[in-house]
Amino acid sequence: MSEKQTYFLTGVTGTLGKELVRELLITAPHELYVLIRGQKNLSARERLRKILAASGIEHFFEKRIWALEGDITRPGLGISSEEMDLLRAKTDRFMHVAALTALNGSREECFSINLGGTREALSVGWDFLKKGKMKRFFYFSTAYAAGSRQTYRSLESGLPESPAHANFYESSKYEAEKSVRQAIAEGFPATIFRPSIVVGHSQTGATSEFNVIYPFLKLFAHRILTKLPSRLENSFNIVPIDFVIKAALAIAQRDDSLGRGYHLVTQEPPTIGMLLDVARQEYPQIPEVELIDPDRFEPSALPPQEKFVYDMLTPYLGYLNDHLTFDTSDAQEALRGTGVDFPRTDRGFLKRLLAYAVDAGYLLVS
């Protein structure tokens, strides 16, 4: 990945976006323009400087990476006309990463950001294609766009006609991906990446955000929850962030990836039983978790505090009773010879994830 290119990215304040920026800057002489929404106390430039400093790459600030003030939910992404002219003239590749990933997000929030934001990104992308020099557009969807509340084999070539979504995150990403696929059908040069549940680094377990699986571990470790509606043999598809980044960028270099979608997932997901066993061996002080058959689980029978917590966690429960599996034929073929291998999410990997969460102070065990 040595050829210099100019990238325009959204979503760089999120976990995936931060790591994409880091990888693009340290592996090649690329230039990056990134869309960031200013906050009350921090401008877009100040937010970018903080992100780079946290990764130890602040020296690239305004030398090879620049912040543009904007908002993906606004027309034209809220970019000024002067900066839009700059982007048309410079952008070779457009990566749309921005999304609301909260599984308990409201319908209004999820559809405004995930669907509305993607449609605005596509509109700007068409403008760059027709009036500028952009050649490629990359959209980060989710493997769970197919819907996690069903037994289904998800193919990389499309989406199911009748999905069974567990939350508004999934349904909004489904509609957003449909919009991208429609644009592809109309000649738009896009590639779709579908990661599963993104967790820490494959070798260190490091992560900047503790999402999806981590909150359950925290609630059990801190004795807030004692029961889990799942089965020992149930799997959950987690994928280390470094694999997602390296795989996406490797596939992005292939001309034959145009118009296609790729599952960036683990091919051998761990089970609930494996996770509980690793936690028990590594941290025996964590209380035992009582597994209850999901078909017989009655939240109303829980003590009031636990019932309140489970009501909040309902959008997450499908990921612990996952019957959705993923075809990876196209991703496997695209990664052949790149040196990027599908991740091993085995007991050793789970140990590293837990150890990092403990060392970072997220999981308090005593």
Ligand SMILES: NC(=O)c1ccc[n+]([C@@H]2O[C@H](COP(=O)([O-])OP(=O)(O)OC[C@H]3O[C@@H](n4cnc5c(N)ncnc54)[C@H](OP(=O)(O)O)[C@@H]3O)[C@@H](O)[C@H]2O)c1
The other form holds:
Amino acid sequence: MSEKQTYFLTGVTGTLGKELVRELLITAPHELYVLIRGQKNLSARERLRKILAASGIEHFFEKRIWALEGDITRPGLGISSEEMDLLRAKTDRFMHVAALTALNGSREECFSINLGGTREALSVGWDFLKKGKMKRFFYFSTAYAAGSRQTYRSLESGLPESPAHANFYESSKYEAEKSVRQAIAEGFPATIFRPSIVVGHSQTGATSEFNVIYPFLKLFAHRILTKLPSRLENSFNIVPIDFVIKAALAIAQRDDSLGRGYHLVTQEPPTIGMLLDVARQEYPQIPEVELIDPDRFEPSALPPQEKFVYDMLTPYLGYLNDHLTFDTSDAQEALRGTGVDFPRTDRGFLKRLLAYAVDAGYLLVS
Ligand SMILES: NC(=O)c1ccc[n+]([C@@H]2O[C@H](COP(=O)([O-])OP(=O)(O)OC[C@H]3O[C@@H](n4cnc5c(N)ncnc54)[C@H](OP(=O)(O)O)[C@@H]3O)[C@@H](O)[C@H]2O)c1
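And the form predicted in complex with the ligand, for comparison with the form predicted on its own?
Shown next: the complete complex, the earlier chain at its head.
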């Protein structure tokens, strides 16, 4: 069991944040302070209590985990000065997880939350480093900060000079990671994690959110879409959530991960052909998907309703036609001997993901 530390986290109401909280509370004696936005009818405290209850760990509420109301786009993350004094005095480790992850988010929103929010987190981090006892800062970037629109082998040590981004999520996360790397160059003790597309649990397929890949499956299963601009051999990089959580926390424990970045991705991405084949075998009721060569795909030739849907999905299409590949040398080295292995994202895994989505009632297959 690792020694007790006090963490300050953002983004704990999200897909990854909820699991990070659970893992940090269950596997170690850590104490957690978490920044949460208040909602109209629900305070930050109430939101935290609900999340813990849903994970079956409500007994930790205000024993080992406390909510602070704030907003990462506001100066000082919108935390009151009394709470900031407390946090500064307590925080050993700061994990900045919050982001706007909508791939169709506007430029203004994406840059305000992802770049602006990360700058605020860095500024609070510098304050904690200089005047408090914070030793480490962890930032969740994305493997797609490198841009999903061009063929490129992404390295863990940096970002491309001329990225081709598919949406404002990617470009805002690129600028945010650049600001974290700039801080590292100035002596800030940050570590960067870059997951690819996070999907369900490796063994159970369970997920709390059906994002990115799942909506495509749903649209095909429900016959709203019939054509996909991709090729059978094209791959897509999905990574099970439990690997991302365990790998990030194992790497976070290492002294030599300071100042470095890590790809948390699968090393063997499945292909579109494999996914369609598994879907056909397991759920023959799901209609056949017609693949169209992306170079010849003409959305204007589609029936109006289908064209409307494709226009909304354009920011997502790059993820189904992986041009990016990811070097994982540093993550591989850092995980050696930790008991955390890179995931197998094979046919069996795809089956489990589909089965969970069907059993949860997300994919209606009659
Ligand atoms: N999931 C993936 O596939 C994936 C892949 C690669 C990288 N990542 C990165 O991993 C991190 C977590 O992703 P996720 O999928 O867990 O995201 P998510 O489910 O969309 O959750 C986003 C979190 O950020 C919070 N947030 C957003 N704007 C905020 C603001 N202005 N002030 C305070 N909190 C705010 C949200 O709070 P509310 O509940 O109040 O909205 C929520 O807790 C992100 O940095 C993302 O870029 C995710």
